[in-house]
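Have a look below at one chain only, the form predicted on its own, in structure tokens format.
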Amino acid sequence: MKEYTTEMDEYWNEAGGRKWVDNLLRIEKTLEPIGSKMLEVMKEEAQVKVLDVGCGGADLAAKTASLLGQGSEVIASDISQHILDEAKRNQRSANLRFLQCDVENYDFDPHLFDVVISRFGVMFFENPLKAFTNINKSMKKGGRLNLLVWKAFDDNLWMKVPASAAFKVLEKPEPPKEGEPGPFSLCDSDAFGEMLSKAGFDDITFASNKLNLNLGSLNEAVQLMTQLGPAAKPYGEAPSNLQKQARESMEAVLSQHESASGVVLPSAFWLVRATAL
């Protein structure tokens, strides 16, 4: 039996990883417009070695590899072997490689990467300062750090609206304590910027972005929000009668945001850029 080094290692290689794989196509399609923001940044690069942290289904990594083309290399990393196995089945590119590792603790060769990117893959470190210090050591001097991280929960209605509806039925969990891993752990730009500075980065900027996300059909949106997001764990642990009521509650509120193309709700995120010293 595999021994896990952290709670996040166990989660993403067990229940969390399986849930992600089960919903991978819907997740990638929903987040694709946000990934395009990163691709716009990467158009500035040429002949570089790139690390993608928490690559998930590797859709962004594969598109980055295709954009950069021959002479560049993209290493798509993820802590979850389940997710990486699925990514390998779906993504192909001559200059795309895969690496299963916990970036927080992995012993990278020093000064290896010109660019490090991540689309919502850096909010789950057990020790964020240690993780970003390790990332910094893996980067060349002057290397570029480009991250997409969620802004506050209240700004992300695509998660808040269905979760709030579910919590009318399910018991709402205590919010994560400061510093604990979770989707909104890096939403405070002042605190995150200070951490990046301590980890060895300079020229740190935060660009605020808002985009409407399409969660798919009403059925797809309800299914996605029962499996991922703030209500997923309480939903999974609830008895079947409460699960049924929670789904009905989410369906009712999500139907108010249904359009001809699907259920559409706003998201808010930071594009964080920094330079390795």
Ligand SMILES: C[S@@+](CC[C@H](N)C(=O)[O-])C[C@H]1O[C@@H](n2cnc3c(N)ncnc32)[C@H](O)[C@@H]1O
The other form holds:
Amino acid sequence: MKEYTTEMDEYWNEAGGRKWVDNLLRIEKTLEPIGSKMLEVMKEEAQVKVLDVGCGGADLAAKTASLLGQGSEVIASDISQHILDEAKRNQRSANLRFLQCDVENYDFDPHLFDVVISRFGVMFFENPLKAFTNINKSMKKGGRLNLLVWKAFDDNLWMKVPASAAFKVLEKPEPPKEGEPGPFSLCDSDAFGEMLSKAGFDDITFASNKLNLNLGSLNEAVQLMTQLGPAAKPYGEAPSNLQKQARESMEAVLSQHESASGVVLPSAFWLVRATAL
Ligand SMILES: C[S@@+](CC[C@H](N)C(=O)[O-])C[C@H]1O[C@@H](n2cnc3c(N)ncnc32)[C@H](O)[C@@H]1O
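Please supply the corresponding structure for the form predicted in complex with the named molecule (the preceding block corresponds to the form predicted on its own).
Below: every chain and molecule of the assembly, starting with the one above.
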């Protein structure tokens, strides 16, 4: 069996990676409007070499590659071989390449990238300052960093509402400790801005965004939220009778947000932009 260097390395290559791939179509559809925010920003670019950090299924990397066209190249990177295999099966483009690596530690050629992007792929580093310093080293001077990161859990009702319903039945896990990797680890813009500055970035801006996310039909929404977010681990470890009760509890609250187009709930995230010094 492969030896993993960190818990996150193991998570994304094992259970977390399998769950991501099993739910990939729903995830890509749900997150598409957030990806569009990145594509808006990337319209400003031409003839560039781009790194996508933690590309997942690489739908956004492929869309970026086709938006930028010939003369540009997008390197879609991910720590998870399992996820990357799925991405390679689904996404093809002459100017899209794949790289399996831990971006925190990978020995990139210095000053390689004009632009680094990520949609929710930069919150899982063991040592984020080290990771962003490594990313900075891989970028040309004046290169652009464009990141989408979640704001706090309490602002992301699409996760909070179903997870809170599940916790009526399942044991609620301890909240993550400060600095621990996880979806909300970079939600504090002051702390994150300071870290980016230490890592060698300037002109750091945080644009606050809110978007309603469509989680699909009631069944799809319940399925998705048993696999993603803070309830996923206790759900996975619970006996089947408690899993059934948790699903029923989630279904009851999610049905209150169901419309003709699906279950819709608010999300909140930062578009973080910075320049490499
Ligand atoms: C929440 S998913 C986001 C995937 C994709 N960007 C999207 O928006 O659909 C986080 C991704 O980051 C990857 N990841 C986590 N830690 C990483 C690291 N240290 N280096 C590279 N990729 C990493 C995971 O394997 C996973 O695919």
